[in-house]
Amino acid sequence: MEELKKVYFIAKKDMGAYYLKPPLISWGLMLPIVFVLAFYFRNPAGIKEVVPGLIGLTLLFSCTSMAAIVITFEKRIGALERLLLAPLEIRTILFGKTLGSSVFGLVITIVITIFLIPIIGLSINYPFSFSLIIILSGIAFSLLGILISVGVKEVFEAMTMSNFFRFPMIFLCGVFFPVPSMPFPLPILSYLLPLTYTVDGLKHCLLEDKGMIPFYLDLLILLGFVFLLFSLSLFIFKKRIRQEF
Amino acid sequence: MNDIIQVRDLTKFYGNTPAIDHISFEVKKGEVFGFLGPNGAGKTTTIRMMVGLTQPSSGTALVDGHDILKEPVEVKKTIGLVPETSNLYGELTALENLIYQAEIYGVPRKERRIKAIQLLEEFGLKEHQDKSFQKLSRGLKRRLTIAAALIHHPKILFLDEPTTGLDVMSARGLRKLILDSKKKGLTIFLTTHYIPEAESLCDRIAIIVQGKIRVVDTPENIRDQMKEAEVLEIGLDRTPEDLKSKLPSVDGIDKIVIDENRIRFHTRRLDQVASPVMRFLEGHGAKIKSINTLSPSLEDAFVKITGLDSELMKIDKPMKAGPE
């Protein structure tokens, strides 16, 4: 219970302190909005088909950008050291940082989704499933952002490194083209990336689309990503602390 | 238990180079213990190992009875650390920073705000409580960082180079705050490369050079090691260069130094030397303006013990990037 409270305090502080940081605004907010607007103005009628992908992208960019800020920015000013000095387990710090990044990403994503509903006549057929998929994806993306950020020193490095993963995901994860229609061996790469299952799950919830795989499998695979990324982040985080401190 | 910190054979290697080389010492409950040494001596590394931020290569330490390797979380509950760089959160206000520290240290909800305000008042920061940390002056940032380290009622406060980079007034105010904290029963472990600071603040001092402790004692006892080098300084009405060659050979004078109108006799037998020297000077028509006996300073003792130039101790470390 005490640990959960501390997770909450870390997340609350991160959200309060960093939501206005310029790299976060540009990568975590502006970029997803630009994507949505670009597709809307190009073809207002056809945007509905790519909405699951756009929502997935929004979540990916906002969560990973926040994760990059809460880790790298604090490392640079020496504030991460304060957390390491406090009577906290490393996993508590990691939980806190993940929660802050996920909530930030989810808020941005939900706000953009709410705006999309009246504009394009979007309806969320299964709100509970929709919530599950975006929450699990948000956590997985935040952990991915943390995993990338713990190894670098500067915020811009974290953003650049994140883009190595984020940009290919735009094309590989079924955001604009269905994964099965991609030439071999690209689908193999697609199946290794979490955004693929976010987009597939969202298609189940938002479109009358049966998706690539059943919805419950999307959820299970994303859950697997969460466990895998958390274990990896914890391992790398502990290793980096031993090396850097 | 009188010793609140017991350090045993603590060692840290970076590659093949020992940064800290098998050091052992104790810190008594309620004292101000100073780690004095030049930059690069291993002071910060020692502090970081004792507070659980850096893993020792070998050896260990007990902090308030808790092993730093086996019970790091218990150790962290007992201590507060003020690092060399004031590293609170620039975006939060002074009050928010203290409340956040209280939250992550598990201070009960009802006490958080009360304790934070009380510390702001004690540290002269009340009027700045709503200013963001990044807008405070360097001296105020330092004060707030110390206040933040005290929010959870630690038993031991670690201060790494507390006055480095501060102006004279801020440094003086900070030293007073440190002594006030000691009066309240806090044990203080501080590192410094300012010899006068160590002398004025510390009950006991460990002199550390190149990762090894050369001596651990009170400033008085360390100075006493230089007892043999007392100095009789006589001020004259003129430059006494011509007298130097004529001085009689008086037993007990080790060295004569002439500095403008002053002549200094380094001696181990001040009682035997004083009268013949003054008789000689008067006999040669020199008018004595002043007589001083100079006791050895901690600086003299430091130079003797370490073999280092005391000027080396006046060099500050280059400041790290951060919200100084």
The other form holds:
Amino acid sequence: MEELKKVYFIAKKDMGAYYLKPPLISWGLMLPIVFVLAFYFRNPAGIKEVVPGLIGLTLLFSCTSMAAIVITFEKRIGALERLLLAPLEIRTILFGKTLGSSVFGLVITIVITIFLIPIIGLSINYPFSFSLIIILSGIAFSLLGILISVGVKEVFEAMTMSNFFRFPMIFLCGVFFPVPSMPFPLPILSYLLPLTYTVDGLKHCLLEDKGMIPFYLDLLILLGFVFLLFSLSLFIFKKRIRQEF
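Given the form predicted in complex with the partner chain above, produce the structure of the same protein in the form predicted alone.
Next comes a single chain, given without company.
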């Protein structure tokens, strides 16, 4: 319970300092709205097919927007050093950072979903499954951002690296094009990226089981990404601390 309290207060501090700011909130809300309008005006009849991908993109960009730079930024201003001097485990710091980023991403995604679903004329067929997929995906995407943040030294490097991962996912993860229809070897790359399993799981929940992978496998693979990304983040973070502090 003591560790959970520490995680909560780290997340609360990050929410107040970074996430609950008008520029970040507006960015999180405007990006998916722009995508929706662009595809709606292009093909109104086919907009339903891309809604799972748009929700997945919203979650990806919202969860990684600040997570990818938060640790690097706190190194620059000395806030990270104060955290490291506190009686906190390194994994507790990472858990707190991940929680703050995940909560922000999930809130933005839920707002967009509530706005989008009735307008497009869809419904969430399996609410519990939908909740599981976005929670696991949010944690995985936040940890992807944290991994980037602990792996670079400067904020501009973190921003560049996050876009290096995020923008290829838009085209490789089944957001707008079905993965099986892509030319070889692009499907292999798709299956190595977490957003693929998010979009597939959301298709199960929103498009009457049109996903290509069994839903339980989507969840298990996303859970595997969570453990892998956290382990890598923890390893690199400890290594960086020994080198820089």
